[in-house]
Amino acid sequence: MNHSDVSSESLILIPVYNEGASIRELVGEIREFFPESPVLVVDDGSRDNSAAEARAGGAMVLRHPFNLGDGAARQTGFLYALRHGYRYLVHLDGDRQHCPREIALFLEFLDRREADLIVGSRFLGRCSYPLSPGRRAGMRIFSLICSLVLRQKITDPTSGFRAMNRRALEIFTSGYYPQHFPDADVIISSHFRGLRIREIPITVSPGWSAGLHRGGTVFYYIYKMLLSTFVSSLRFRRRRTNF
């Protein structure tokens, strides 16, 4: 299958909270490198433009009465892909840290089937961006407990820049997925559930906002995602056993 096939076939999703000031060139752009793949915006409840500016960047926009949470604008994004019959989803931040044209990479990596889930890695490209202590010990944490796990190294499983096709929608979309930071339990859950998880390198564009973490400390994202792990884990390790 050549590229234009594959974009055709592929929904890119950008999941938005007060993004306005960025999301309609994003989606431009992107427009511009694959005109072929329709840009889905979930607006997930923003106070500001973001919707109206996505709508004028080119993109569908879908939008949830209130804050549902990162998680919970995903899980709309791969229902939508889901039930227009798309074989892959890529989905990205929507603050223009994320490089449009590295979407082709995950493209090509899915249609050579080697996995179901990719997630782009500033770790294994070149970090252009300052860490805190704080977060960039959070990071390490967690790859360390995904890497263990999945016994496989995972150099980044807070990254929002992924790739999925629809054997992994389906799984997303029919059992747990987590409403705020879908991050390294998402890998973990994804792991247990028989999904094959493969890292490719990514750049990132210096000064992104904070996205996601936004609304938090970073030691509060920390905790929370430590639990949620500790759960993802324990349920579906225990699933395994019993079947």
Given for the second form:
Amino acid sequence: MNHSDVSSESLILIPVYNEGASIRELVGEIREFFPESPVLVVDDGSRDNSAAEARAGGAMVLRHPFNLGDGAARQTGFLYALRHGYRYLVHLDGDRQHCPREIALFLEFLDRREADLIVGSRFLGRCSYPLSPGRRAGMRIFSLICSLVLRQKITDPTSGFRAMNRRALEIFTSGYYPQHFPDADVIISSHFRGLRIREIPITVSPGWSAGLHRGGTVFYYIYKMLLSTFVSSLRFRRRRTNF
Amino acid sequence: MPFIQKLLAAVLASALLIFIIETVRRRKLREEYAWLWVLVGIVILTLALWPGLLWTITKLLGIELPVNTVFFFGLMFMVFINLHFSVKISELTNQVKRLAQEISILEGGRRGPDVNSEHPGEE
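The form predicted alone done, now the form predicted in complex with the partner chain:
Everything in the complex follows now, all chains and molecules, and the chain you saw is the first one.
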């Protein structure tokens, strides 16, 4: 299989919420670099013109009737990819923090078929990513938890730049996929459900990453992540004794 | 227990039961949620008619005052029914999420081949 086959069989997914200012440009860039890969934008009930802008940029657009959450927006894209027979899916954030050119790294890796879920890590390569001490500590904790559970080094469990094959798509659409903050718990439950996970280095433009985890949600985020990672491992144990 | 109290409790319990059955009949309350309330109505009615039962339970549990037995079970019931509702709300949330996702996919398909349409086709 050559590279262009992988491109044409891959769907590039961008979940967006109020990204009208930048989405058109982002879609345009992706279409330019990867003309063979269809771009799907899932608009998670934006109040701005994200959907129209994305369409103008050349993307297919699915619109949630109301805001469901970043995880749900990704999952809608997964469902679409699965039903339309795509073999691979790459998703990235709509806020321009990810470099569209780097989709090529994911496609290359998918083509090697060594992993089912590929996670782009901003800490694997040149680590020039500025973070507040609190966020850094939080990320360390979740990286550590993931690394311990997987017995494999995971450096960036919160990354929104990931790629997967149909096996992962099936698992993420039939079973549990968190509606909000699909981060460390996705990696851990993927591991328990037998997916092979690899991290590859990416570069991130910090200027753009206002991100979805803001201020007051930090404590909720930590609580939610600890509970759902814990429950993911319990679920797995129970299932294993049943089968 | 004075007769007037007994009467009041019995009347309230009967009214509760009648109200529950009436709302179920009018399809305002679904059967799967009604059973808990029917149970409460029956328990209150039973205790109103045979207050001795409450004394027996109180002694059995080693509680000093019967009213505390009522409070204890009342509180337990509240905790239980709220948990039950949380589970139901979670279920509904999941269903609403899935519906919204399906609608967006259906609507996306209905718009026809949009700007780019290189679908690899079903495999």
